[in-house]
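Just one chain follows, in the form predicted on its own, and it is written as structure tokens.
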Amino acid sequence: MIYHTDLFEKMRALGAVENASLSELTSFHVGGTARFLLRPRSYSDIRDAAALCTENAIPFVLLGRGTNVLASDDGFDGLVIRFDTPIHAPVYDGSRVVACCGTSLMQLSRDTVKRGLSGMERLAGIPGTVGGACAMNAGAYGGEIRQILKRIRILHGGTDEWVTVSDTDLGYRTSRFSFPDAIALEAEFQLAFDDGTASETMQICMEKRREKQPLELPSAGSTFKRPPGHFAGALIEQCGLKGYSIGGAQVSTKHAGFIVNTGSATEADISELIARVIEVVKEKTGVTLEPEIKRI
């Protein structure tokens, strides 16, 4: 895309910094340069820098801290914006808690058992951010974040408004409230007094979390969805691909459901690979797998 020297002008008065990279945004460590970067300071710097981009056809993108997303080699020709920093403190009265979506969702869980709440503690390894958690549906180990979500402050068409979560607006790793549909600017969850089994709760999920996810090296959290019936990461083992390599990305050989970067692994690495398991699990077991990863 042909940037004209106002667009610049514009795009640095919003405090966006060019040619950022994206390996550096994303936890698997890969992708070209973004043309333009944003880091938001305020609610209206997300509206104004979005209205900017539709009113001049500027590719944009939402992302919080990158942890479930495949950045392209070819970088992203566009705005990036990087809510991945709370623009203000958790909101907290009685058991209700409301917090900007770029608060850290792991931070945010373990502040709220600390508080003597209860609802969030399964969701405490989680690393990405509230905003990411509610475009997704966040969940682990039956904790999911349609069970706590209320009410979500979104950004649709220009217009910012508050709306009451119904249940149907959210599913298995699905939610109407994730970009472009809409940009989630702040959440409400309504969560329950501890009855003093919170902390321990949360210390057995992520002492499974550390034991059976391979989190020392760079990944993008699960690859795939969970096919009904099946798991992901069992139906790949079986299928013998449990540590398969394409370049730098491997299975991992830790959880099978997760594909990781050994190092050297590019976006091109990645997608055959992902390519690959689903071609073999579907010749092998007749299960299509689902990628839950999103791309930039």
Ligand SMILES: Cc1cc2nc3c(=O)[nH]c(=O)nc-3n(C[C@H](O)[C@H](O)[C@H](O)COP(=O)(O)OP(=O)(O)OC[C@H]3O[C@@H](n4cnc5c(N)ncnc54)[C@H](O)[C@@H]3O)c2cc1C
Contents of the next structure:
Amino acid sequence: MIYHTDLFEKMRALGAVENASLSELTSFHVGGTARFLLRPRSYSDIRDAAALCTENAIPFVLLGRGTNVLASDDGFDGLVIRFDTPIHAPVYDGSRVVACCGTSLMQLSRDTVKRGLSGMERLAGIPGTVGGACAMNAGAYGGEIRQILKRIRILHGGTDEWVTVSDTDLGYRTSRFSFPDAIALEAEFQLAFDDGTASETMQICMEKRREKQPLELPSAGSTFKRPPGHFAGALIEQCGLKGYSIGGAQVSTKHAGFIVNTGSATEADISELIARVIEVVKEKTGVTLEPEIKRI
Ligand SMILES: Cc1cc2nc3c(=O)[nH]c(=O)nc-3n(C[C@H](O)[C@H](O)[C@H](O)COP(=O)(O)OP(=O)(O)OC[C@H]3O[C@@H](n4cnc5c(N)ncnc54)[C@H](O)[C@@H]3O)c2cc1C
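For comparison with the form predicted on its own, please write out the form predicted in complex with the named molecule.
Whole complex next, starting from this chain.
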């Protein structure tokens, strides 16, 4: 895309920088260059950037911490808005908390437990932002965003509004508060007062994670959604694919549900490996795996 001088100026005025490495912005650590990168410092930064891109037909994408994303080796010829820093601190009112969507979910979960609240303790090991977690309806060990998210402030089609969340708004690793349908700005969670078990539950969940997941290597977490009635990792292992590699991408030897970057992976390696895993699992078990990760 050709960017005229006045557009460059407008991007600069927003605070966007040029030529940012997507491999540094995503947890897989692969991908080419984003033409522009903006780290918003206010909600109006996000609103202005979205409006500028829409008015000028500039492609743009919203990221949290990029922990569920696979970025193309070809890069992204547009603006990446990385909403990964809180614009304000969480606001507590009894067992309710309102958090900026740029807040770290891990940090918020720990804080709530420390304050004697329960509801986020099982989510404490999930990397990424509150916004990314709402967009993905993130969950682990029986806890899920859907159980606690009550209201959400979203930007969509130029409108900025608080929405009361209903049961059908969030599904398995999906929600209607996900970019490009919406940009989540703030989220209100209804928690409960801790009966004295939240801290221990959090520790147990974190320990299970350290034991079972390849946290020492770059990944985007579970590569595939859980197919109904099965576990993706178990199916992949059963097909003899644990440890299977293409280039620098490998089906983790620790947890077959994770594809990891062993150091030199490209997006092409990871994409090829995903396709191969889907093909073999379908052939040998009849189950169709669906990727959980999003693409730029
Ligand atoms: C080691 C590891 C372990 C993981 N474990 C789990 C787990 O146990 N459970 C689980 O559910 N996930 C897990 N994940 C995946 C990932 O951490 C979650 O999906 C997380 O919620 C994504 O947050 P993020 O801020 O990184 O979002 P990103 O990866 O940046 O974005 C994910 C999607 O959400 C959209 N998005 C991000 N922010 C917003 C926003 N403010 N408004 C609208 N849309 C937005 C993006 O456009 C993109 O489509 C794991 C990942 C890793 C690397």
